[in-house]
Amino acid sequence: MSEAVAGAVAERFAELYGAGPEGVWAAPGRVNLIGEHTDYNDGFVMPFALPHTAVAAVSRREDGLLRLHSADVEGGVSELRVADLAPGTDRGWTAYPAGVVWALREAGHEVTGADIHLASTVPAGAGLSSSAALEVVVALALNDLYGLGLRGWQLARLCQRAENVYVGAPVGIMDQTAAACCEAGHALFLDTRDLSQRQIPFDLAAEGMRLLVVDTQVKHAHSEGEYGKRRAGCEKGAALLGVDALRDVPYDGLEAALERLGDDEEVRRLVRHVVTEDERVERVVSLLESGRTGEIGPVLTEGHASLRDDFRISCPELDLVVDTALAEGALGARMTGGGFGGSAIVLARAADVETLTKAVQEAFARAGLTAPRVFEAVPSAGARRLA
């Protein structure tokens, strides 16, 4: 399949550019099992890699210049030159791709310029990170033709920052570090202070269960406001309590701590979730390497009630799905990734799927909303040069 894939993709890049490409790049979109919010508190994470990958088609250019194409924007080529970008100049599609060749020049690797072609079967605006996907896969591909010798977690920290500044969204570097480091059949366990990771097995198939993605179908826009006022919000929290960041309010100290927040609800709600999610990651972990996979089921539940809640970032349409799963015998569910829609993942009992997403979808009809997408999440393989 990936070859197919990378033939075809080098086949456009030839159509657009006059020569085939130098080399055919993939990055995987993510599924946050448990973790949400806590990456920009300095916290832990645990994500798996998605088979939904962005991929690249690339050559290096020497005269400045960056020519990008996208198979699934309508428009042709678009030409920048490599000196001239700066943040805030580009609100389209190309500040993802030109935000991370702005990072990488600012960082001081010499990139002269490239001709891009990219496609992505990542879901957009479905809270599964298609936007990392595509800056890491741009990012994977210089790093290669240009000899830069940086390693995966270095990527993702200049990916990070294309998005941060460039961009302008107040992304954490789980979404980047899961899309350039994650590896197949198993999830992440990444502490977002230091970057340190342990592969978790995975293998959800051989204890006859599975995971779920419903997608709702309805979009999110993480860059425009309320991701921003959360974070601001931790901030918060950290600035009043004297920590560097909400990883450092301990488990069993989370009670003291709101007491010192005194009567601000709204900062009380959002430390609240970030210490409580932070010990579900680790419970999470401490389940799986004991081989109860079962027994996170539970576990994800919580950590949903506590983004709806707390976080307050879900919406009707992902508590939807949330309560049908759960009534109709799903061993856990919650929302994954940013927020305000996007998507949540169903774990199940393998038989049970059949069911599950067959009510999931009735429950939307009655409802008169839009029929969501649902497909199997499958632990997949991180950032890797197809050709």
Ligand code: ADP
Contents of the next structure:
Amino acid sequence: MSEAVAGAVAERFAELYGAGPEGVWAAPGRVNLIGEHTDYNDGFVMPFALPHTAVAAVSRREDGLLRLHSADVEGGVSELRVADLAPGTDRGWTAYPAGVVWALREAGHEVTGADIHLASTVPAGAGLSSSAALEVVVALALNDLYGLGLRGWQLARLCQRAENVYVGAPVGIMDQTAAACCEAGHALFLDTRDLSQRQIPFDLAAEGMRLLVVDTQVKHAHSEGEYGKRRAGCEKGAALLGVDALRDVPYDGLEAALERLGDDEEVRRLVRHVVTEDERVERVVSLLESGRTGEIGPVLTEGHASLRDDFRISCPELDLVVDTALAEGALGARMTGGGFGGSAIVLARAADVETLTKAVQEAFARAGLTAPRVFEAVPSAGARRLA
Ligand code: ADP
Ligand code: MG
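Instead of the form predicted alone shown above, give the structure for the form predicted together with ligand ADP, please.
Every chain and every other molecule in the complex is listed next, the one we just looked at coming first.
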């Protein structure tokens, strides 16, 4: 499978650039199992990699040119000069790979140019992190080709910097770390403060369970502004409580913290979500580590209620997926990602998948909504070289 993909991408590269690539790499999209809006609060997250990947065929250049092409975007090859790369100069998709080259060079790594052809099966803008897949696949390719010797977490940091500074999106470290570091059959327990990580066994098939991703295909327009507001509100909460980040508010000190926040209801809600969500991640880790996989369902559902009622970033479409799935016997369900659209995840017994999927589709049809895309998410490998 991956050999055929690598071959096809290499072939297209040769058509575009006149010779075959030096290599082909892949980096996955991700789903966050639990730990939502905790990453910019220095908290815990727990993503796993999807089988969907961004694939890059890449060769080095020594003349300072960076040539970029994507199979998934209209238009030809974009040509840039690595010496001219500067934050804020590019508003298009090329900012992601160019930002990675910029971040590597900024960090003192000698990258003298590249020819890059990309093709991705990670749906863009569905909350499954197509952007980090793109960044990480380029970073890994250049790391290998230029012999930079950087580890996965270091590549993730550079990719985050590319997205924060070069693209101008204030994202946390989760997506890039997931794309770089996940392992098949595992979820990645990541402490976003010190980047320490642990691979947690998450082999659903062996337990007779499935995890479905339901992409609602909606994206409500105000989502970016709302993300900024939530971030600012969390920072305000930390400042009022005198801690560096909400991560520092212990779960058993939550009630006292909420009392100290007085009648600032908005901030109280945000703080309650973040502190309880960190605790939910820890609960899921300990359930999975003791082989009680099915019992994580209610914890996921609790997480959804917290995102809906306290963090207030769900939307009718996401709630419809969760409510319908639970009514049809799902073990647990929650929205995932930034909110206001994008995807939800549903944990179900294998035997229930068909009925569940049908029920969700029918509920959307009844509500006059666009049919959601439903697919199974098998915990898959992180970034790797294919050829
Ligand atoms: P998400 O990461 O949740 O999918 P983002 O808004 O962070 O959503 O990133 C989506 C952007 O990433 C797209 O608008 C596009 O610029 C870029 N992108 C994703 N996949 C590709 C691709 N295959 N080719 C070119 N650009 C892509
Ligand atoms: Mg993204």
